[in-house]
Structures are given as structure tokens and as C-alpha cells.
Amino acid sequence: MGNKTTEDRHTATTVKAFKKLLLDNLYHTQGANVYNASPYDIYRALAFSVRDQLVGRWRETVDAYYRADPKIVIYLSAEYLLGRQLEKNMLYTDTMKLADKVFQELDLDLDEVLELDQEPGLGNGGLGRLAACFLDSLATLSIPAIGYGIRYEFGIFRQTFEDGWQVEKADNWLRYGNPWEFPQPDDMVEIGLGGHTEHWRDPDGHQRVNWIPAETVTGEPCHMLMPGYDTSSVHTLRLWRARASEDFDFGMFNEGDYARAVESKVRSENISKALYPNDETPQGKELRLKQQYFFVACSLSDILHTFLSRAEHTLETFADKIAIQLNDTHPVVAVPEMMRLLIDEHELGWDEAWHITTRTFGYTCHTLLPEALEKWPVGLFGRVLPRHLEIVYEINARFLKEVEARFPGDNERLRRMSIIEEGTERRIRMAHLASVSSHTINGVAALQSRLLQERTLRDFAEMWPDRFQNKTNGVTPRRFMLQSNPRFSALITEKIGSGWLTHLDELSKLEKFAGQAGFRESFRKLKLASKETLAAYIFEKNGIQVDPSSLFDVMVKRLHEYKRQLLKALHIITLYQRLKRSGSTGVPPITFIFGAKAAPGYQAAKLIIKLIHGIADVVNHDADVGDALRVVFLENFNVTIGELVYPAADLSEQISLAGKEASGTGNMKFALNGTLTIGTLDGANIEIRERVGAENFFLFGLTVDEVLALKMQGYDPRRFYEENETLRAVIDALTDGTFSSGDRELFNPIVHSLLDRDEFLLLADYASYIERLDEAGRAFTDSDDWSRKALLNVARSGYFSSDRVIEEYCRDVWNASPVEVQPQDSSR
């Protein structure tokens, strides 16, 4: 695997050398010896030993990129859902076998130590996981790149359940430190917040502006190493944590006002405490805006400083050397910040600064939901970032002149396209700001990219059609196959070689084996083993005994009404009532597995979680059910749990209302692990179905055009309720106390939302959904044919690689090229 550096005391390619390195780190980093070390001491020593392997490659990467002076990709993302680092880094450094032998010699339990590795609390859902996949692919492809984000102290939250209700607790992932990071307090950046601006003219008569902040916050960078697979390239993920400019007011402390003595420290450091603070309150909105500005301001300061530290670099060549990608709207405040730095700090003229800015930024839109396209109240924005509001106004004024020139007299178009949304509360449309300021705008699946152009950002697509592209998402097979499903990965490699791990389209070679009975049998045995592993985890964590031979019907994703976990719940009630009526469900035994977090302020989503738990409590304890149905809700779903779930699933639920899901990447992870999909024609489901074959995908539901037509003609959900006796019985069960311990009022909000509004058309799609699920159940009884279909899903899903996506970005958006990292003499 990859190129090796000359071995020194920090690298190890033999069992003897790795053992020495491990013991040295145990003594020097933990102050412990092998005879009295705790498992955590051993974990830290192992982590540092593996990190040592990465550091040498990282140094070589930095040196190679400095010599080549290439174009560098900067990825700005509010979250990175990295997953555990120890096992991945051992795979990428070829140290897993070394460690296994050393641990055997020392009579230590390697599995126990691997379990101590904490998943970094730096992300939440698909957006953060995609960012992590992109970092992996950028390094694997040796594309010079740096990721920037926030080092959250407590992540999103740790989910627990109490009486079926979600309870949020602090995700204290840093309690024992993070052996994978390098804090760099000598590179701290100071940023301003609030205050006012002063306008003046310089001696040459140019208009100048000084921003006088009311407070300052210091950003301290910490970087983590992101290695590529089968390469020497190791990239940097640079994360910022907030520090108060003045930690402690000694005068107030001496006066006895101890709380106010540290008030500034607490206020400043709240910025990097948690991912996505609840913005239901004015204070939450302000904290989230400060959080977004904090990380982009620190990042741009760092980028410009590093870029200009080379004498041959000038601002005129900045966009030739730097490509900055905005991962959704969270980092879009980087646009006015870039303009501020260029105009106010570097004293460029507006046109020159704007030329640099628009050539530098690209914008990826990950949503079609209006509420996900951020809009900041002008009053709040101006109070927190007064200079930036002035810049946004100027950008908008110049932009609207351009629109007027292009579409004279079209005042309605001006209103629609303006960056400033008028109304009772004027707001800044961040998606509009990103679209105006970026040279490229891309969606993340073919359907979503089309809808962006036809609906969400239609006016911008009409004005600048050449700016719009599609980049269908992908996932890394290293994390979601090699690491999470090693036995199946080994079987694939045995048949087609290991090249598929970096060229995922080579999975197509598996197609000929799908027709071989022996190969299908081998696959079934491995799938069953994965299901047994997950079943053991479920019993340990949930106390529920599930049958590994049952159909594992899985829905793990962020809890949102448009993703329609509620539709899945209605299906379970349907089968339960069918069983109670006739003594049979008409389908084989099914284990329903959920995993999802609801945003802390999202009450409707939390009530759906409560309902699913209520259903589980009834179904799992009803003697009439027996082994026919089991319902499991996995607590605190994350990457680590996902690595157990994806290999074990039989049926993947991708059932969002058509036109609502941007892409999805869970659908790709499941397909690559031999899971069949039931889904709508939404997001990347469409492209998955096209590639794996319609006969190997369970399709149901309305299309995007049918959804639009139904809503335009006046959708009446009560009609479906009245006309479908089975559906009516299911919904009535929500208010008869069956699933709420006799409480007939608890789920009334859900029933009212379905019958009075049903925004996501669950009732319209219900009959089609139930019919296709029954078909899937019957298909599962033919285990051999099911295995064939599952293997064809694997063989035909090679397109959904994050490596392929990054290659497309490099070609079509960033104009970036790989730089080969050659190992250097480590004795230098």
C-alpha cells in the first residue's frame, strides 16, 4: 500500500519496530508502562503510534505541494462527519496487521482498544458525511486541498431516549482529549463582531471604511491529518475553536463579581461549543450567525496570509491558485468577508476585488427546501456584522442594475432576484448571495440540479445558464465497504482484485459472478454474519431479541418530515393490524430498524420518534406477534453505528416525497453493500435505479410532476383517508390510545397534520407504498434470487464513488490537478 518512507524512530514497517514505537509512546506520552497501563493508556499510545506514521507522509505532502505551487482547493464546511479515526488510519498506514501481532505478543486485546476510539463530534448528517468523503477522495487522488471548519466542543448532541422521547445530552467527545489533532495556538486569528463603521477618504480621494468592532474573538486552529488510500498524500483538516481575547477580568474578580470576571470568556467560547445551536430563539439565531462568520473569517485570514507569504504570489493571481468551495449556505458569509479583506485591508478597488471573489468561489446547493436556504434578518446581520451588511447592500445594488439592464422593466423579477427579501422583516437571502458571487453553482443529483434551475433558482439560471452544473454525490468505498464490511470486501477482492477500492467502476466485473450459485451462497453467508453482528448489538443496547434470518428493513437518516419516517410507521401499524385480524402479515418476518436524530427545536419530528417508540413497545410485547415483527430504534445513530447497519440491511428505505431530497448518500452506502432499495423517484434514487436496473429496485409513489399537479389541483388528504379502509384504521389507531398507553390526545398533532395538511403527501403515496413493500416481502422469500438482485446492486453502483465526484469537480469547477507526492529521505 503506497510508498514507504525510510524508517526512523517515528515509523515502523516491522512488528519489532512497531512494538518499540508503541512502548515508547506508552512511556513518553502516557507516563505508563505495559504492566500497569490502563486500556485507555494503551489506546492513546496506539493512536500516537499510528499518527506518527501519518506525520511523515504529511510532511512529504506539504513539501511536495510547496515545491509544485499548484492550485489548491479550499473546502469550507460547517460540519465534517468523520467517523472514528483509529481503525481507518491503521488501514491507510498498513499497521493493522502489525498492531494485531504486537498486541498478541503483549497479551493485550486490540478490539477492546479500538472500541475506545471516540467518533469526533464535528458533524450531523449527510452534509457532513459528504464533506468527510470528499476529504478522503481529495487525498486519495492527490489533489492539493485543505478543509476548514469548526472544532465543536460538544458536537450536535448525544441522543438518548427516556420513555420514548428524545433527550439531548452533551456529546463530550473531547473528555479525554483528541490524540488525532495538533493544536496550534501560535497561529491564532483575531476577528471582530458588532460595533460600527467609519467612512473616510484617503489622500488620493478614495473612499475608505474602518470597521470598529465592539468585541473581538480569537480563533485557535487545530488540524487533523486526512490521509489518502494507497498513496503518500496526507491532507490537513483545519478546525477553529473560539477563545476569548481576554480570558479573565482581574479587576471584577477582586471586586467579588466572579461571574462577570469570566463573562467575556464564556460568551466568546460559546461560538464553538455545539454544532447548529437551536435558532428558535433570537439568541440562538445570533449565536449561529456568529458561528458561521467566525469560521469563515478565521479561514480566509489564514488562507490569505499563507498565500501571500510566498513572494511570488500576488492578489491578482489569487483565483489562479485558490479555489474555494462553499458547502451549502452556511459559509456564504465568506463572500462579504472576502470583499472586506480585499477592499478595506488590502485597499483594492471594488471591481478588482469583485473580479477576484467571483473567480474564486463555487457554490454547492444541497437542498430544495426553502427553509434550508438560509435567510438572515437584516437587523440581526447589521448588528453582528455592520461592515458586511454595507457590502451586501452594495453587491445587491450593482447586481440589480445588471438584472435591470438584462430584463428592463421587469420589476417582479427584480423583487424575486434581490439578495434582500422585502417584507415585515427584511432578510438577506444567502442562496441568492452565493449565486451572484460564485462562478459555478451545482446541485448534487440530476433531478435536484434540474429543479434548482427550473424552480428554486430559476431566475439565476435564466440569467447565467452556464453557471449551473450537476455533480451527483458519491461515497468512499474505503470507509463504507473496506472498513465497515471487511469480509465482503475480501470476497470482492478475491474475485476481481483490489483495484476497485480506488476505481469503484471496476465493481462491474462482479456482475458475471452474480449468476454463479456458489458466489451467491458466499454472499448470503456473509450477509447473515453481518446481521448476526447487528442483532447482537441490538440485544446489548436495546434488550430486544431479533431474528437475523428475518428481513432487515432499515431506515437510518436525519429525522425530518419530508424524509417520511412517519410513512414507515404507518406501514408497521398496517402489518400489525393485519396480523391481529387474520393471524398473518402475508409477508416473512421483518425487523424494522430506525436510526435518526431530530433537531432539538423540531417538535413534530420528536413526536414522530415518540410514536415509533410507542409502536415498538406494543409490537415487541404482543404475544400474538411472535417473531413476525420487531421494531428497533437505535440510539444516537452515527457513523460508527452506520458501519454495523449498512452491511446488515436487506431493504433500504429511501422514501422521501419526490422533489424534496437533494441526493442522499445513505442510499448509495446501502446499495454498495448489497441492499435492495424501496424508494421514490427522488434525489439520487433515480440514478441508482437507472444503473442497477428497475427490476432490482422497488419503486413506488408519485413523480415530481405528479406531486406538483396534485398540489395545484387542490390536494385533499381526507379523501384518501375516507376512501381507503385500511389507511383509515391505521390513522384512527393513533388516537385510540393503542400506541400511547391509553392517551388519546398525545398523537393528535400528527393526525391533524396528516388529515388537514399532509404537506409531504404520505396519504397519497400510502397505497402504492404498502403494495410495493408486500411485493418486496414476497421477493425476500426467494433468497437465491434476492441475493442475485443484491449483488447486481453492488456490481452496478460503481458510479457512486466520491472519487468520481471529485474528479468531476476538478475538471469542471476547480481546474485543479493532482500533484504526486514522492517520499523523501526521512533523515533530512
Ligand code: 26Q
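Can I have the other form now, the form predicted in complex with the ligand, not the form predicted alone?
For this one, just the chain is written down, with no partner chains and no other molecules.
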């Protein structure tokens, strides 16, 4: 009976009920009424009202999964780039229309309130966003799963520009509280750090080890609810927050040493303080290792505890019931931690523990760059995790014996494959540890998976060919179409029904409409409307007027030399010089739109940001340019801004050097929103082009094999500089002060890196890039044919749904299946 009243009060399916709920929440959580409420009060009241709709479904899901006792997927990731929660949760609880009405009746501005929702920036880029798309798909498909991660107090920094330079500001996303989280203080876990080990023999004569940590830290889990779309299931994202095990040292406090009394508390809580912003070039920082161990140890303790709390569960069946996926190597210390728990605490023998461990873990690798492979100095690792170092050594010793047995006398191979890299400083190769310990190893696009097997992890693929797989990435159509592009989504649904939202393959039904002039016309209209929205945003933020009918040429992604934003800059200079020389760019008006954060310590990347600003300053203010060119650098590119950008783009820049971009996922978001791609044969571009058709994709650049061949024969960038007059003029302009207010030194490092080394072969790919872009420019003038191509991109990109990816992981990696969650019985 009591249950009934709670549910009735919080489940609102009518305007009247939702209004009452909102006003109740406003009064009881904010202590306000409509007349004196601040926009922020309204925001919180709305967030709580929407959240209330999820709680019942979440309880049902947990209960249904508990009853079924199915295999559970554990996703271990140091990053989740979730994007804003309010709008999505309204969409997933069918409360958008209700809220619209209620806000009208109360004369409140819903859009203003939606803008107050803070995006949790708990990730760097693609890898973190992929984790968020996976949570969405797992819930939508009702695959029993839990995501584990870190509740960083400060997420990815907020990027600002000062005089064209990137300046980082702290992302204090929790300042006003987070209405989406449910702290779980009852489930706190203590973990150890540092100290030493003690080896002893038990009465039965078994070797035993105790780890005596120097300090302990407490982890407090915090839930965020992750609803599925068009289903009852609501999943749990469990994020750990570090707490001091003891608040402070009373002894010291009483002796008057107040500062030192709280010091260790501060040190403990620092562990979950901030996300490290250097993606692709991990630095061996002690605090980062502690973060990794902290969240992994808390998660495993939680998993084992929950698992063993059921009488029918035993460790022998652990791997049949739990699949743990490692999102890159960041959580790989889970492997020695699992071994430690099984051996030291549950007293299993090595072989038995190893059997369980290797049947539990799967490893996903997201890179091809050698410098992105994590390696921890043995000294540092042993200081933080002395027992784990012993275990890693033991894993390595047994592994190397296996290699020696398979390839007798091949010492070179032993050296290459060892988990420990020898050198002046010995380091643990985390990718090797992951590969040795996992039943499957996968890349994130076909080319990368092949190169992992042929190059990066070749010896491992030779040893265990059956472990290697490919799982080409995908994105959730709910956020990146339905939510961010409602107009286009409505048009699609009008034509083919709404099944595509959960079965994205159904987009292929659009193919025949791409041939209808009226459909293309509707598409053009709504693309223009999206461009107008983005133009208004650009005017508000950058003060630049851009023409919505110009070609929107967009490059949004992290700033990295391998992604070649600099090549894009060379293109803009090329057009500018053409225009100055001949009065025309030879192509229709173009608006170049950039969004990119550079890692704070990555000087070369930061200088490229400065250069693009320098080009923008000149191009946007030169009277000769008229409306032929505009250059815009959007500040602080994140998921929220992405949602504004993907629907508004005409041309998507995917121009990494072949063999460098593992997959890319922005490329998919663009294609699904009717954007054509200019790209290299790299990452998932290859698969996008195969599907949408070569005639609907602007291809340029060297292939992976050609890159290798060119490097083998000794690449000389100066040859391209000397032989291509246009290119020479472009590069010379970098040091003649044109784009640096007369400063001829500023961009010297860029010119030197291009002419002396050009690691990413910009000069080699320059000519074919420009040629293809000119072709794209000409193609854009036939706007009807352009929209036909764009629509074919949409119709043929259904494969790139994260739902498809999750189904493949379930089948090929996790052996997991859905458990249906019955809708709540509202009459109960």
C-alpha cells in the first residue's frame, strides 16, 4: 500500500500530474515556489522530476536481472563522456511534451532551463564517448551490464582562447551539485596502497603472501542511471569517489599540528580529483596509476562481493557468470588484482586463479601509435603496488616459459614479447599484460585490427591467432540523431517509421527516397535550418557572421599531429592565396569550422591552434575575401557542441595519416546526419566508404602500404616543398608574418617540423588533398546531387550503430544475452 502512494506520486503520465510533481519537487527540494524560484531552482526541480520517472524502472531492472541470474557484462573504463543528461532522460521517459506544456502554463522558459544542465566531461574524446554509447546500447538491448569508472571531481578542462592561444580552466562541474547521481555510502570499499609483502608458509605447507599496505583509501560508489530507449531497462553506471579512510589524525590534531592532521585526508581524496587530459601520450604519473588501481580494486571487490553473496555462486563458475571488458589498458591492473584476490584472499592455487582470470577478461585496444601504449616503470609500480608487481613478474615468468616451449631458442622473440621491457629503466608493457591475460583481444575498426595482428601485437597474434577479433565501432543513433537532429529524425520516421531508432539497418529503406526530388528538397531545408542554428551560435560565441548557404567544412576532434589539423590549415591558406592572386578561390564560399582541445602539455598542438586563429584573424577581416571564406574555431568542443555541429555540417574532415587513427567515431556521426566525408583510407573511414559507395565519398591520400613504402625509401618532405610551387608559397607564408601580426619566428617550429621530418606526411598528401577538395567544392554547387549523395550516406550507414557493435560483443566476446524487463505495473 505504501508502495502504491510513492509510485503514484512520482510517476507522471499526464500534464496535470507532471505539473504537480514539478511543483512538489520545487518546494521540497529547493524550498521555492514558481514566484520566487531562480532558473536554477527550476532546473533542479525539473531534473528531479525526470529522475523520479527512472527510479521505478531502475528498481525493476535490478530485480529482473537478479531473478534471472544471467551472465553479466562488466565494462571497466577510466572514462565516460556522457554528454548532458536532462534532455536525454526526458526523451527516454516521454516527458518532453509534458514539460513543454507545463512550462507554458507556468510561463517558464524550458530552453533556458535545459541549458543549465552541466555535461559530465569524464573523458577525453573518442574512447570515453564510445563507453557512453555502449552504456546506451547495453540498456536499450537489455543486456545485463554494469559500467564501472571514476567520479572525477574535475572532468576534462574547459578550453578558453586568449589571443588565439589555448588556456585551460578547471571544469568544476559539481559546483552546484549533480542531480543525476545517487551516492551509495553503504557500499564503501577500502583498498590498499604502497607498503610491503610478507611471505610465509601456512600449516599445510603452502606458500602464502600477505600484502601490508602503507595506507588505505576508501571508495564510495555513486550511481548514475542509464535508461535504455524504448524499453523498461535502466542500467547502473557505478562511479567511484575517493574518500579518506579516516577523516583526520586526532593525535596530530590534539598536538596542534592541524595542517598535517588533514594532509593524508587531502592526499587520499586527490585520487579521484581530476581526469588526466593527455590522451594518446600517456605519462607515467604516480597519481594516474593510483587512479587506475583505485577504481579497478573498488570495482573487483564490489563484483566479487556481490557475486559471492548468492549461495549458489562459487568461484569456479565466476567466468561463466561475469565477463569483464577492459576499455584499453587503463584498467589492466585489474588482472594482477584479480589474481591477488583469488590467491591471497580466497586461497586458490595459481593455475586455478589463472584459469578463472583469463576466462573473465576481454581486452579492447584503441590505438596504433607506439607512443600511446601504456608502460609503467617497474620502480614506480612496485612502490604503489608491491604485491601486484610480484604477480606481474610471476605471470611473465610463466608466460615466457610458454613462449620458449613454442619457439625454442628464439631469444629475440622472448625479449620482444616480455611483459617487462628491458632498458635503462625497466617498464611494464600494459598492452602485453592485457594480451597475455585475456581470452579475446580486439581492435575497433577492420584496418586497425589487421594492423594490430600484423604489426603492434604480431608476436601475440602468431601465438594465439584465435584470440584476435575486430569490433568496428559505432555510435548511438538516439543521441546523435534523434536528440541532436530532431527535424531530420522526424522526416526519416515519416518515411520509414520509427523502427530505425533501435534497428539502424532500417535506414536502408531511405535509399529509394534519395531518388525523390521532394525528399531531397525537405532534407536541404532542414540541413539549412541546422546550419542557421549553428550560425547563430557562432555569432553569439565568436562574433563572426557566417553565411548558412556556404559550404560548412567541419573538423572536430582532439588536436593531434596525426589527425592533421595542420593539413586543413594549409588548405585554407591555399584558397586564401589563390583568392589574393586571382580574385577567386575557384570554389563556392566555404565556412571552415574547427573544434579541438589540445593536451595542456602538448606544445606542438597548441601552436597549431594559435596558427588557425592567426589564419582566421586575417581571412575573416580581409576585404578582398568578401564572403568567400570564413574560419571559425569553436571554444571548448564537447559532446553538447558536437550535437549542434554534426547536423549542420556539409563536409566532414577525416584526414588522419593512413595507419594512425584506430577508428574514429565522429566520422560516423557526420555520415548519419547527411554529411559527405573527405578522408583517407584510415580507421573506420574505409568501412564507411565501402558502404556508402566510392562515388559518395571524397578519397585522397596515401594508403597504409604506400606510407610504409615511402618511409622505407627515406621520405624527404623538402622534395615536395621544392617541386610544388603552390605548396611552397603556403609554407613560406607561415614565416613571413602574415598570420602572426608580423612575427616571423612564431611558427618556425611548425615549418621546421614540416620540412625536416614531417612525421605525418602532410606534404606527401597535400596535392591529392587539395585536388579532392576542389572537386568537393564543385560538387557542392550542384546542391540537388549533393543532397542525393548525403542521403545515400545516411541510408547506407545503419551499420555504424553502437547497438550492432554491442550485439557482436555479446555473441563473439561476452557470451551474454538479453533479459527482458517487464514494464512497471502502474496499477500496483
